[in-house]
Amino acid sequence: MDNVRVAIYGVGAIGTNIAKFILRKRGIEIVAAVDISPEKVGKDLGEILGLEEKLGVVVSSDASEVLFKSKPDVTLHATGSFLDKVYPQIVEIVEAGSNVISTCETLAYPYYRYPELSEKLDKLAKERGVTVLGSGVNPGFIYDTLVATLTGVCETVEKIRAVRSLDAAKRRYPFQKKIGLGLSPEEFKHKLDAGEITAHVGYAESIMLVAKALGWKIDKVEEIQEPVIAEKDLETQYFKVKPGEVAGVRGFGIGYMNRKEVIRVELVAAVGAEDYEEIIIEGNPNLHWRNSLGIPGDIATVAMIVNMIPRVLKAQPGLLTMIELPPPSAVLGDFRDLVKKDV
C-alpha cells in the first residue's frame, strides 16, 4: 500500500511544525507545500525546515495547479481564523479532490458563524467525494471533544464548566502579539473591536459542538473578552508590560437553553498565568476533572490535525465536526494500516 499523500498548506510556524511532526512518522509523506510569502516561494520545503537535505517539494503560490498535480490524500490547512477569509482556500483543496482537515478556529463549528457557507462547502465536498474537517487544541478539543466524552459516564447533564488557563510568556511571539500584550486597555478594546487583534477565537464553537454531541437546542451564546492588567513591570522574550498595560485576555462564552445557562467555557491567558485545564460538570454523577501541568497549544494543535488523518480519511464525504467522528488518538504506528477501509 503506498504512503498517505499530504500537502501543507500554508507553511507557518504551524504548518512547519506539522511539517516536521509527519516528517517524523511512518506510512506517511508530504508531496506538496503551498504559502503566499516571497520569503518562501520557489524554495525547498527541507530548507525552510532548516533540515540539512531537501525533501524535493518546492513551496508553491498557485495551490490549484500544486494540488492537482500533486494529488494529496489530504491537506493539512493552516492559515487563519475565520472561515469567510479562507474560504476561497478551502474550496481550492476540495475542487482538487483533496480531503481537508484544517486549524481555522471557525471551521470546527461553521455552521454558528457562517450558515451559508457551511451549506456550500458540505454539497461541494460530497460532490467532490472528500471530508473537510475544522479541529485543533481548542476549538477541537480541550472546551469541547474532551468534555463531550467526559459527559460519556453521566445519566444526565445539567451544566458544564470548562476552563483554561495559560502562562502567555510561554506562548511564542504571534500569540503574545493577539492577545495585546502591552497595549493600553483602550488600544485593546479598539483593536479588538476593529479585527487586529483577536485573542481567542471560537468560544461560541467549542460550546456548539458540547451541545451538538449531548442534542442540546442552545438559545443563545455570550462572548466576552476583557484585558488582564498588570500590576507591575513583566516580561516575556518579546514584550515588556508596565503597570495599566496589558497583560493578557480574560474571555468566556455562555451558551443558553431555555434562558438559563448550561454551557461555560473560559480563558485566561496571561504574562505569569497559572497553567492549567479543568472541566466540572454537574449531572449524575458529578464530576471534576483537572489537569494541572496544563496543554502546551502549539504542540496539541499540530499532534490533533495529524492524529486526525486517518479519521478523515475513513469518513463519509462532507462537511463534518469533531463530534461526528471517533475520539482522537495519537497515531503511533504506521499510518496505512489506520486508513484501511473496513471491510
Given for the second form:
There are 2 protein chains.
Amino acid sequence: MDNVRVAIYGVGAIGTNIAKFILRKRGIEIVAAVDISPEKVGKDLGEILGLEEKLGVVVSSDASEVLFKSKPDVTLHATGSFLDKVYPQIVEIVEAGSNVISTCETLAYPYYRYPELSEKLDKLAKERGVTVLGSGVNPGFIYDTLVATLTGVCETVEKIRAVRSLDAAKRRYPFQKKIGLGLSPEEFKHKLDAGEITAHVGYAESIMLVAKALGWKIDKVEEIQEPVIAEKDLETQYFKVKPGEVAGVRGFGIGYMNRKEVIRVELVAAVGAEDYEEIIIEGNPNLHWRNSLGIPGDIATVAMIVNMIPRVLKAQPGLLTMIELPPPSAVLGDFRDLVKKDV
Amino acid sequence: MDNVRVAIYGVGAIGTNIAKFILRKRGIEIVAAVDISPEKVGKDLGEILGLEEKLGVVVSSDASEVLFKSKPDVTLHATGSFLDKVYPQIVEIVEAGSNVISTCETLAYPYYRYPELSEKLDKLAKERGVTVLGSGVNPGFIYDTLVATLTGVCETVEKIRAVRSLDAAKRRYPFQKKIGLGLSPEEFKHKLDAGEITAHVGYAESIMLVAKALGWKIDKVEEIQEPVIAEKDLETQYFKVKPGEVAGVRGFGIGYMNRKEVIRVELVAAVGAEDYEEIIIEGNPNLHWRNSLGIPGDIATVAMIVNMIPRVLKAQPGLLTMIELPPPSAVLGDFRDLVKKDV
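Next, report the structure of the form predicted in complex with a further copy of the same chain; the form predicted alone has already been given.
Whole complex next, starting from this chain.
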C-alpha cells in the first residue's frame, strides 16, 4: 500500500509544525504545499522548515494546479478562523478531489455562523466524494468532542461547564498578539470589535456541537470576551505588560435551552494563569473531570489535525463534524495500517 | 418516523435498569423481552419492573420466536461476561435481523480471547446486515474509549496508566458477590480460579482496544487480581467482613510492546475505597485527567448501552468496537432525531 499523501495548505506557524510532525511519522508523506506569502512561494518546503535537506516539495501559490497535479489523499488547511474568508480555499481543495481537515475554528460547527455556505460545501463535498472536517484542540476537542464523550455514561444531564485556563506566556507570538497582550483596555475593546484581534474564536461552535451530540435544542448563544488587566509588571518572550494593561483574555460562551443556561464554556488565557482544563457535568451521575497539567494548545492542534487523518480517510463524503467520526486518538504506528478499509 | 424498537435480552439487574431507563426516554419503545428464568417467563415486563401498569411485553424464553415476531431495531443484551458462553444468544439475535449492543465484557474487543468466534460473528452480522457491539462502562469506556480519545491531542505517547477506584459498599449485591466480599483469601483465590467469582472481566480487552486505536502492536498482556484484606470489621448492606477476610479486589492489566510496559489499567474495588478515575498519559504532551467524583458503575453501564443505540443504528454492518463508532454521548432528546440517516 502507498503512503498516505498529504498537502499542506498554509505554511504558517501551525502549517509548519504540522509538516514537521508528519515528517516524523510512518506511512505518510507530504506531496504539496500551498501558501500565498511571496517569501515562501517557490522555495522548497524543507528550506522553510529549516531542514538541511530539500523535500522536493516546492511551495506554490496556485492551489488548484498543485493539488490537481499532486493528488493528495488529504489536504491539511491552516490559514484562517472564519469560514466566509477561507471558503474559496476549501472549495479549491474539494474541487481538486482531496479530503480536507482544517484548523478553521468556525468550520468545527459551520451551520451556526454560516448555514448557507455549509449546505453548499456539504453538497460539493458529496459530489466530489470527499470529506471536509473542521478540527483542532478548541473548538474540536476540549469544549466539545471531549465534553460530549464524557456524557456517554450519563442517564441525564442538567448543565455542563467546561473551563480552559492557560498561561499565555508559554504560547507563541501570534497567540499572545491575538489575545491583546500589552494593549490598553480601550484598545483591546476597539481591536476586538474591529476584528483586528480575535482572542478565542469558537465558543458558539463548541456549544452547538455538544448540543447536537446530546440532542439539545439551543435557542440562544451568548459570546463574551473581556480583557484580564495586569496588576503588576509582567513580561513574556514577546511582550511587556504594565499594570492596567491587558494581560490576557477571559471569555465565555453560554448556550441556553428554554431560556435556561445549559452549556457554559469558559476561557482564561492570561500571563501567569494556571494551566488546566475542567469539565463539570451536572446530571446523573455528576462528573468532575480535571486535567491538572493543561493541554498545550499548539502541540495539541497539530496533533489533532494529523491524528484525524485516518478517521477522515475512512469517513463517508460530505461536510462532517468531530462528533460524527470515531473519536480521535494518537496515531503511533504506520498510518497505512489505520487507513485500510477493513480495520 | 416510528419509535426506535428495542428488545431486552436478559431481564436481570442490568436488563431491568435498562428497561426502566428506556421507559423514561422519548422516541424509543420496548417491543420484546427475553429471559430464561422460570419466575420471569410469561410475566409482563411491567410487573417485573414493579410498575403499576402492564407494558404489553411478555417475557419469553424463546428468543428466536419473539425477536422474529417483534422485529426490534436493536436488542440490548445483558446476560454474561464471556463470549463463548453467550455466543449462541448473540447469534439468535443476529439471525433474527436485529442489531445488538451487549454488556458482555469480552465482546468489547472479542478478537483477543475469541478470534475464531469473532470472525464468524463478523461474517454473520455482515450477511444479515446488522451491527454487533460490546459496550458498557468498563470495558467500553473508562479504560479504553476514553483513554484512546484523550490521546487525540498527543503527538507521541510513551506510556498510559488508567486507574479506577470505587467503594464496593455502594454497589449492588451481584457486584459485591463477584468481588468476593467476606471470603477468606484462600476461598477468594479458589473461587476466582474456578470461575465461581469473576471480579473484573476485561482488563485485556481494554488494553487491546486502546492499542488498536493507537496502532500499537502489543506482544503480551498480563492480568492479575488479588484480594484486598480487611483490617477491621466492615459492613455493607449485604455482607459483614471481619479482619483478615476479603474486603474487595485489586486488579491490574498490563500491556507490553517490545517487552516494555506501555499500558496499565488498574482497579481497586473495595469496601470504603475512594471513588475516582484517573488517566495518566506520558507523552507529548503529558496529560493527567482525574474524575474526582467517580463514575457509578451500574448507572453508567445502563446509560452507555442505551446511549450507543443511535450510533449503532447508523453504523455499517459487522462486529464493531467502541473505537470504530462516533463517540458516545448522552441522548437527551428524541431518539428518532439522532437516528435519522442524514443527521
